[in-house]
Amino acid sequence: MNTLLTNVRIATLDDTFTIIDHGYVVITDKIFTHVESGDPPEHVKKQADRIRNMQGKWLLPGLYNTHGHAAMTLMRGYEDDLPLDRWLKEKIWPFEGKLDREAVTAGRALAMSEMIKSGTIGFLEMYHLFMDDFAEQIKDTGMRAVLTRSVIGLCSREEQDAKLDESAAFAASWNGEADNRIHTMLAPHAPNTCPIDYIKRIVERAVDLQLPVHMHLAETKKEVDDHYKMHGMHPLDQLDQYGLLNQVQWLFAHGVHLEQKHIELLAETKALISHNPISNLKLGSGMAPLSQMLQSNVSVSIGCDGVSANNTLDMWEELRMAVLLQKGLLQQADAINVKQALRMVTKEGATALQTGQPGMITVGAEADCILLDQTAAHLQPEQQLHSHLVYAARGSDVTDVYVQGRSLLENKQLITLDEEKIRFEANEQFAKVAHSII
């Protein structure tokens, strides 16, 4: 299968950063053939079976969300006011003890719908209930993500090791499926709900499975605060005395509560982060000390967290939102570049969510990418590209979305998703489960 799109302006944000002003791309089955200047020649256009102008669209790479609860969508706006213990233990722990597999099913499908109508290509879930079925879902999709079955330790030793033994059977049998758009790592919760000992061997069984881990890591300062006065350490700390830091590749989620040496740490051992500037806002969190990171070669992606905590799936706003909080935060207008910002949601989510793709437009990738809508009026003038990719896009913007070749969104239609019925399904399984609490 050929797809000729024509008359794009490609912002490839290869290792230069090109601009293709007006060009064209060709995807053969799955890949990216031709990425090319000007209109294509005839016989380009004869071995197509299908050719598409784009009317002057922007042609760049799709957007990755490095961190996630999809399963919890439907909570979106559930409880906007309480900081993160309390809004755990109050309000999202009761509520998810409700929920069915309906409930998630319909709940993850609204995800999708948000995320592909907004640009992301693929995400991370981090979650526990109905796992499979999710996997089952995105085969069908056609969603790149990372599924880890999540694990909270804080029970006896028996129930710890199920938990790890069912996350583990998961991660092998999804690691790779759906034509390599699926893959999985290991996913204790957090310090402050997995003892260190169980951690421990969370990793070891990574360590066998050659899985990455991922796990919440300093969200917040009661978090940090109890850990020293448990242990004696930071949480980070207490994983390299263990010398787990060194054993796998890790993804941790937030890193707000972190101290220089912890980013020096994190850098020497190649640790990635997911930053996740407005849940990290919405639940006084804090901020991350984003710009340190960069600056110590950090590799940082964007995540937005569940909805429940956001309250959107917009990865353009989420972008925005990190880089003018460390303008203002250092009072420094250079502390984070546009291109600094680009490679978060593209290159480095595709390295965070081990894609093994360059998360560029280039020939020889796997054809992932999104095209927006340029005569939109907050994009005018179009001259300046890259700086409207950072500070005036929106996830409204997207028109069409592909990934391996194939169309996930066309002319703002979903293609392999049911709008109506997904919304329809949405709000019927909140008030079911909300009625249920009551």
Second form
Protein chains: 2
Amino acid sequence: MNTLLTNVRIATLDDTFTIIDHGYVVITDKIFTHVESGDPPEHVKKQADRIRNMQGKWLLPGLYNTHGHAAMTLMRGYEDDLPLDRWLKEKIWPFEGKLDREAVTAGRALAMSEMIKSGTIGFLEMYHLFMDDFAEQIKDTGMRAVLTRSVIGLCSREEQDAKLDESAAFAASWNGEADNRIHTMLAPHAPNTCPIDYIKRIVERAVDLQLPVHMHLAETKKEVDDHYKMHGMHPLDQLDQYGLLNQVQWLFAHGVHLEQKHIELLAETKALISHNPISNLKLGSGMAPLSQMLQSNVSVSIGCDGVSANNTLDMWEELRMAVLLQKGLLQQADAINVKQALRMVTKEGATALQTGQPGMITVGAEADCILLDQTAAHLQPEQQLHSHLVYAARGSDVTDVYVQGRSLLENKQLITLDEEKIRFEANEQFAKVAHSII
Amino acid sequence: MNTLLTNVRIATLDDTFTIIDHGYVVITDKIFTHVESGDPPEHVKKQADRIRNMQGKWLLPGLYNTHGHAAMTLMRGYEDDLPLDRWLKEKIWPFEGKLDREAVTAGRALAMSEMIKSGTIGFLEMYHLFMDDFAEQIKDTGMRAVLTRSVIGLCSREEQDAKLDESAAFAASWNGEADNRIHTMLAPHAPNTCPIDYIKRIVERAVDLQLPVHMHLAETKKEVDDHYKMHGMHPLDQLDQYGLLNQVQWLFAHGVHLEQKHIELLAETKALISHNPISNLKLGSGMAPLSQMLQSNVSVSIGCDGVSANNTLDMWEELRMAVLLQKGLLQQADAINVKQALRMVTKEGATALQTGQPGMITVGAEADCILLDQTAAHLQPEQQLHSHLVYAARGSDVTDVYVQGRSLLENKQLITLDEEKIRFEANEQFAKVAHSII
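Please give the corresponding structure for the form predicted together with another copy of the chain, as opposed to the form predicted alone shown earlier.
Below: every chain and molecule of the assembly, starting with the one above.
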């Protein structure tokens, strides 16, 4: 199968940030076989099974959302403006307690439809319910994902072991599945919900399985303060003291309350960070030291966290927030530049999600790309392509999405999902769960 | 002329935040004559000249953007990541120096098309070039606006007087024009670009003309520090010392670097604030004390500032940024709530822009409203209307716009502007100006 996309402006986001103002790409089965300037020669056209004229569009790598809880998407806007502890105890946990298989499935389908429509091609799910179902959903949908059946360790040793066994079995059975689109990690929930000896056992299992480990880290000041009170040190220092940072590939979410020494420790141990700026603001957690992390060569990607703490899965807004926040926080307009910004949602995202792909439009890479309508008023004048991608583009500018050469969105229509059905079921399941609480 | 909009969900944003889940409105000439629950009775349908079925849409007041420089819209993304002084000296000022009448007109048409398409019905323009042209453009376009021919006072007394005369003549001739859609203010640029005695003369002229005064205030720390060095006090304290705060209605833009005593002074003198959070972040200016202002009962509305410092005119993102930033800054998830947020872009905006309108959907008010498509994935489940307006809605969800009962946007198509022509001219004028610099 040969697909030829012509008449397109290409932001390759490759090593030199090459822009091809007028060019074409050829996708042969799963792979980019041509990424060229100009119009395709006759022999290339003749070999194409399908030719699509992408005039007026930009083509670029897809975006990666490296931390979240898609199952919680039904809770969008369920409650916004309560202090964190009341928000969890009075609203989120009671709602989550009523989530059944249909509700979780509906929330996840909604999340995937929202992500694909806004140009996100891969994401990480950290959750504890119906993970096999989700893997099957993703197989059909065509997205890339890292799936983690997360565990909370505030329970007996037997329960801890049972959860870890379930988590490991899930991870082992799905890693590399769906044409290598699905990868897995083990995932202790957080240092304040998993005793250190449990984290240690989880890491040992991850070593056996040769899998990375995902965990929330230093999200709130209170959580870090409490760790100092109970253990006399920062949670990251405790992981280091137990020798756990070097044993596996870590992907930490949040990392809001870190000192410079912790950032250097992350860099030394090549731990990856998923930065979640909107969630950190909305829940009152604070502002992570993103600029310092980038300066210290920590690999940082971006995540939206759960929709109830965001309230969308729009990676464009998330990226914009990440960049703007650092400029304001440091009162420094050059704190982060456009190229660093674009790397976080493409190359660094592809790395964090274990895709083995470069997150660039380049010959030989798997054919992952998205297209944007460049005619919107907020993208004019159209000259400054990289700038517009960071500071002006919206999820709704995305028109087309390819993953491994398979079309997931065409002219804003979902190909592998039924948007109307998803909308109906999301509203039906929300009403069911909300009603069961009252 | 009677227009009937039926089958619509209405967020009135009135005094009690009434939501009408299924209702209709009647616009008779310029005025809302019915805002009702249910379906319209036969006699109402019979009297309608036009009936539009708005099924699947939300109807709410239009948004107000209370500080900006629409003429600079051509400079979108022209340069983003330089320190402020280099950004101004190397990029923005040289570009502005080459702006001619056609370029300014093209930039402003682009700005209006972007604003209408994203649901902004009124805005403030602070600029010094071709203001009469702009007033004529706005008359045709149908938007609401406050126009200020701003003045910089770093020049001779004769030049100062000439600028002030020009500014006052413009203000006098256009105030209340275009069916009361256009209002004017006088506008000294800023305390660091206008000597205090010039500001004093401007205020005196504003008193004569019974006009408010608009000015940048305490945007950067450097500017405030310099004011202390030169004058021994904060610029707001200097205005107070000269007795200028009580003489006119002030509308200050930015207000980033204010202490609590300044906030109280703003409240006492009923000065209005236009909060510009994205510009303040992007230019490295900092984060304004919005929560404290609201707690002290200062009337705060929201502005996007110039596109080159933003880089869009999307009031949804601007509002979201305002709210999220305070929650993160204060590490307090309940720092601002959804209702306070919606007030800033509707009622407080209508007040700041001197519309005499309530910024609410209510019988007797002029028929200003916008409609959003509620079917997008990022707005599901759809129950939490107010939350979605603050935390999830995008400019591209806006489908229809009415101002004084006149339709400016229908099903995402501009009625009073030619989008394709605007796009062409914006790109042509950008290329012309950019080329003339090199």
